Amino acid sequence: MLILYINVVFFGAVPFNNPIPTKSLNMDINRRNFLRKTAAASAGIGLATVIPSGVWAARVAPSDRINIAVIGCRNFGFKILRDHLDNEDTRCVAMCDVDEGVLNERAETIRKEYNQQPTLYSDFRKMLEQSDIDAVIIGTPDHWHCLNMVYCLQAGKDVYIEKPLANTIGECNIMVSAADRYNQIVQVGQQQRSNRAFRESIGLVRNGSLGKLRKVKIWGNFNYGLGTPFRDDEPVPEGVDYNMWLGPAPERPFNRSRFHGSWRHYWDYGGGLMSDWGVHLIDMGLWVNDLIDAPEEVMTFATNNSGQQRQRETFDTMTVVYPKKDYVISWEMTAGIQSGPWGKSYGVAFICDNGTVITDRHGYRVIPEWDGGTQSHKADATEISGIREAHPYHVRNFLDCIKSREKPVCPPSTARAAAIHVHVPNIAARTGESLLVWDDVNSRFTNSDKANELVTPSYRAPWKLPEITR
C-alpha cells in the first residue's frame, strides 16, 4: 500500500537527535515575507496593502535585535542575508563587496525592501572595526572563507559562512581551532541539516524499520559543472578591486569566466561540482551514522569524459567510494546532464535491507523489498513530496543559537568531515592517484608526496595563513 503525504507546511516530530528549536521550524511564511509579497491578499483581509518592515521589526526591543552584517554580497551571500532579515529581530547594519556595483546595488535593494540602511565598505577588516556588528555572514568564494571567518572571530562576532568550510584541508584545520579558541557562535551553510526531507528519511534509518544501512549511494549531475565558454583576459572592470578578490590566490589576470559565478571551477578558488553540490550530499551519508571523522581511504576515478572544450580547471565526470565501518558511501558526478538515478538529477538513496529511501531536498520515496516467503513487502512504501528549502530554518537556528549561546546544527567541526570527503577526492583526481590513504592524526597522506603538496595552500604576500594559538 503506497502511503502519500502531501506538503506538510511545518517539521512537526524531529525522530531523532538534535531537533530544530520549535522557533524555527514555523518561519515558512513570517510577517516580512508575507507582507511584502502578498500584498493582495492582505487588502482582502482588511489589512493595508503595504507595511514596512520596520512596524514588525518594532515589536522587538533594540536589545534584542541581532545587528547583521555580509562579506560577499553578489549570489548566496545576499540570499542568506535576505533570509536573515526575514526574522523580525534582525537588522542590516554593514554590506561589504569588492565589486562597488554589486555592493550599490544590493544595498538599494536592502533599502527598499526592508527600510534598512546599512554602512558600505570595500574592505571587510575595515568593516569588522564597527563596533555594533553582532554576526557575520561570509557570502565569498572558498579560497577566502579562512581568512575572513578567523578575522571575524578575533573581531568577537559569530559567523554564519558559506560551505565548503574551506577550500583545502590545512585551512579547515584552522578554522575549527579558531573556532575552538575564539568560542563564538558559528554555523556552516550545509543546510541539509536543517531540511525537513533528510531528517525524516535518516530518521527512517536510524529507527530500524528498514534494517542494516548497506550502502548510501549519492549523485549530482548539472550543466553548469562544465564551466563556461573560453574568454580572453581583459582590463579589470571599473569599480572592481580585482586584487582584493584575489586576496591570498596567486595572481593571474583578471578574466570573467574565473570571476562573478564561475570562479568554483578552478583550484586556486573553489573545486567544481565536487566541492558545490558534492558537499551537501556527502554530509547526508555521514549524517545517518553520526560520523564527524575525515575519511581513512577513499577511490577516486576522475576525468573530463564529457567532449566539450571549456574554460575550467575541475573535472566533469567522477566516481569516489569511501569505505566505512559498517557500510560505504559513493558519489557520482556527471557534468552536462541534468538526469540520474531514480529520475533525479540529484539525491541520495539510503540502500537497507528492506527498503531503500531516496531523497532530495524537497521530499523523500521510500522502495521497500518485497518478501517472497511471506508475499508482502518488508517496509510501508511512503511518500512525501512538495517540503521546502531549509535556508530560513537553518538561518533561524543560527540567529536562535546566538542568543541562547547554544551550538548550532552545523558547527565547523561538523563542516570539516564533509569538507575533507570532498577535498581528499579533488586532491587525488588532480595527482592521478586512484586510492589516497589520510592519517587525520597528523594530517597528511601516508601513500602520496604530491597529494601532501595539496594539503595546505601558500598564501599570496601580504596574506598570511592564520596561526591559531591557544
Ligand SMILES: NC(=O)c1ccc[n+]([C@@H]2O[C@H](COP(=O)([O-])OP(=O)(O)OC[C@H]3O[C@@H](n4cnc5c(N)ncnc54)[C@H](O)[C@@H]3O)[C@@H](O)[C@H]2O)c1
Second form
Amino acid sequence: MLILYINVVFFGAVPFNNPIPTKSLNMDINRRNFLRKTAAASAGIGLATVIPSGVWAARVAPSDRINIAVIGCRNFGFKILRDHLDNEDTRCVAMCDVDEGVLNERAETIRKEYNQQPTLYSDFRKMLEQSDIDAVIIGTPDHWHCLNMVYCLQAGKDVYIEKPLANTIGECNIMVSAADRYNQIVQVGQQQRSNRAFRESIGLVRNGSLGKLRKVKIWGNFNYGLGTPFRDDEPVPEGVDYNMWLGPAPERPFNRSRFHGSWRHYWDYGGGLMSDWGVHLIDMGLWVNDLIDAPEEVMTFATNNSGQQRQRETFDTMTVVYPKKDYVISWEMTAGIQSGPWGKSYGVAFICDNGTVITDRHGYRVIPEWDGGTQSHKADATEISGIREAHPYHVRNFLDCIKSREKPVCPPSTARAAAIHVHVPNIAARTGESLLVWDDVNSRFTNSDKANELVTPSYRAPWKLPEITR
Ligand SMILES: NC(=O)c1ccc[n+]([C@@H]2O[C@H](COP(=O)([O-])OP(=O)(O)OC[C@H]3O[C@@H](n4cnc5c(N)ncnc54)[C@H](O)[C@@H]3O)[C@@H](O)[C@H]2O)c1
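To test you: the structure above is the form predicted alone. What is the structure of the form predicted in complex with this ligand?
Entire complex below, previous chain first.
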C-alpha cells in the first residue's frame, strides 16, 4: 500500500473562492503575539510610558485600524476577541457583558496583555452608541444572536457572530434579511470553512480523484452533551443582570445549570450537542457540494438513553439522515461517549467510490478502495496531521473583508443553511416527528402543525422579534 505523508507546510491548491492566507498570516500572528508579550512585559517593568498607547498606532495608520467591540465576554467571545487583537490592525475599544465579574476580569486581561483600555458596558444598546466602533464580536448564548446582530447592523457596525447563526429557523431568516438590508460585513463563526484539513479534504472530493461522492458520514460524541449535575434554583448572583441575560427568552428562576456555558442544554437558549457541534460538522457535508439550501426532508431518531442523570432538556442520542439529490448526509451523536468511528470523538467521513477521506480539525486520512481486477488501490493513501485550529484565519478573513468590503467565507446566507440542518432534527426530536418535510419558500413544515409551532420563537416583552423592511 502506498502511503504519502505530505509535509504539513504544503497547502493544497484547492480552487475555493476565498483562499486562506497562510504563511504571511502566520508571520503576522506571531509578530503580534510577540508585540503583545513585549508590551505586557514592558508595562510590568515600568516602561509603560515608553511603549504603550502608541505601540499599535506607530505601526498601523489610524485610518487602517479596525476598532473592535465584543458582546458576551466569558468564553468564546473573548477567545475570538484575542484572535482579532493578535492582528496589528485592530484595537479593542469596547466590551459588554451582563455579568460584571466576567466583564471586569476580561477587561483586566486586555489591559494587561494588550495594553488597551476598552470602555465597559452592561447594555449592548448603550455600547452601540459609541461612535468609534467599527466591528462587533457577538459571543452571547444563541438566543441573543438575532437581536444582537440586528441592532449592530442597524448601528452601522460590521459583525463577527458566533455559530449557530440563531437558535431558531425564523430568527435565521430575519438575520439573512437584515444582512442584505443593511449591507454590512458579517462573518459567522463556522471557522471550519477556514480550516486547512477540511479545505484540502473537500478539495480531494471535488477534484474527482476519489470518484463519485456517495455519502458524508458525520459524528460528534462528547461528555459535555449530557448537561450538568442537578442544582437547586438560587438567588441571582451579585453583579449579574439576569433579566438582561434572559433577554427575549421566557422568565425562569436563576439556576446555574441553565447559565454560563451550560445554557446549551436548554431549548430556550440553545440546541445541545446537535446544534453546538452539529452545525460545524454538517456544514462540511453541505460545503462539499456547495449547497446553501435548507434541507427538504429530514429523518430523525432521538432518545435519552445514557442512564446518567443530568440536568438538561436536549437529547443525548440522535441519528439523523438528510437525503440529498445524489448523495446522503448522516449525523450521529452520543453524548456521554468520548470515542467514535476511526478512533475519533468527532469527524467527517467523505465516502467516495475510490476511497474515503476521514477528516477532523487537525488532519485527514484517505483510505483507498481496493480494485480486485488490477490488484491495486483505486486512490493514493494520504495522511496529513498537525493542522492548527482555524479561528485566526477565519478572523483574518473577516478583517480583510472589512477593508475590501468583499463577502467573507461564511456569510449569514451560508450559515443559515447549516443552522436549519440542525434545527429541523431538534424540532423533530421535541415533537416526536420522525420525518419532517420542510418548505423553505413558505418557511413551514408541510406535514406537522406541532413542528410549525417551533419555527419562530415568541419573544418576552419588551423585546420584539425584529422586522426587516426594505
Ligand atoms: N466557533 C466555535 O467553535 C465556538 C466554540 C464555543 C462557543 N461558540 C459559540 O459562542 C457563543 C457563546 O458561547 P460561550 O461558550 O462563550 O458561552 P458563555 O456562557 O461562556 O458566555 C456567554 C457570555 O455572554 C454574556 N451575555 C449573555 N447575555 C448577554 C447580553 N445580553 N449582553 C452582553 N453579554 C451577555 C454572558 O454573561 C457570558 O459572559 C455561543 O453562540 C456558542 O455557540 C462557538
